[in-house]
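The chain that follows stands alone, in the form predicted alone, written as structure tokens.
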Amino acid sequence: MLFFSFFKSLVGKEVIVELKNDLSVCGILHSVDQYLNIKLVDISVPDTEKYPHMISVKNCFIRGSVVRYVHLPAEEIDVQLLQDATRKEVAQLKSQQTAQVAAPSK
């Protein structure tokens, strides 16, 4: 859930999504869902000679399972906030595991 929440905070920002087939798509993040499917608007492709069919595409929906990397704007990343959220999530998972071990099974 941490990544989903983080990506939701980037809606309206420009990102570059690199796909597993080596296609990179630059655009404005319009929406993201819990499966990390991504919708981009006003897209462009840096390598138009390799992907000429992408010149006319303006909006796209990218399935989360085909994403290799998402390049984010550096000024939008609050490292301290991400570290704190990660620590809280890990502590929460540990407390859940401890509660499961302590609870007698029937």
Given for the second form:
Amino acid sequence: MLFFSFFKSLVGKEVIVELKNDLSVCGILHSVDQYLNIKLVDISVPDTEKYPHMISVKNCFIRGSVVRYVHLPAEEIDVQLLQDATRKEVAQLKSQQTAQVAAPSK
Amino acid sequence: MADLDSVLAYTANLMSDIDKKLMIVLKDGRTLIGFLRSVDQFANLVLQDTIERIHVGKQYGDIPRGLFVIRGDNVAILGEMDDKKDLTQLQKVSIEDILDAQREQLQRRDEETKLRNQAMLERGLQPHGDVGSEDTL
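The block above covers the form predicted alone; next, return the form predicted together with the partner chain.
Every chain and every other molecule in the complex is listed next, the one we just looked at coming first.
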């Protein structure tokens, strides 16, 4: 759930989503769901010559399974916070496991 | 109704697009345009009055296709059509013309792939099994 929360904190920022078919879509992150499906508003496609079907599209929904990269605005991201959140999640997982070992009857 | 709520939470993203005219790009690179009538949490779709739009360079053509149920894993992008962003840079042609143009384009690509594979073999490299066109995922 870490990345879901992370993407939720980026709502409203401009991102570039690169798909597995090499299409890049630049737009404002509108929403994201548990599958990391992404909804972008006010999109632009740098290479309209190659992808002419994207000209008439303004808002779009991108299925999470076709995303290769999401380029983020570096200045908007608190890497320290992300690292701390990751460590917290790992610590939580470990404490859960030790609790299970201590009480295996359940 | 906790179940319904949780299901809606996943699909909330697409519920707002229902009954709108959408452009769907499939994983194989095909482009469909139709009215979205239903969705679920896997992005399975029902499209009504669908057309398939084929683009070749600056030309495009529409083929009427009708009613579609699309399995979610084939979907790459759903785009909301914006009529203000006009298509004047593109030229609409007949179905026959666009199919001819598409056939030519595919033939060209095939020849390019063949040449590339041959060149790689001559240099002792193993060509990639299926590079495919860049439209596919």
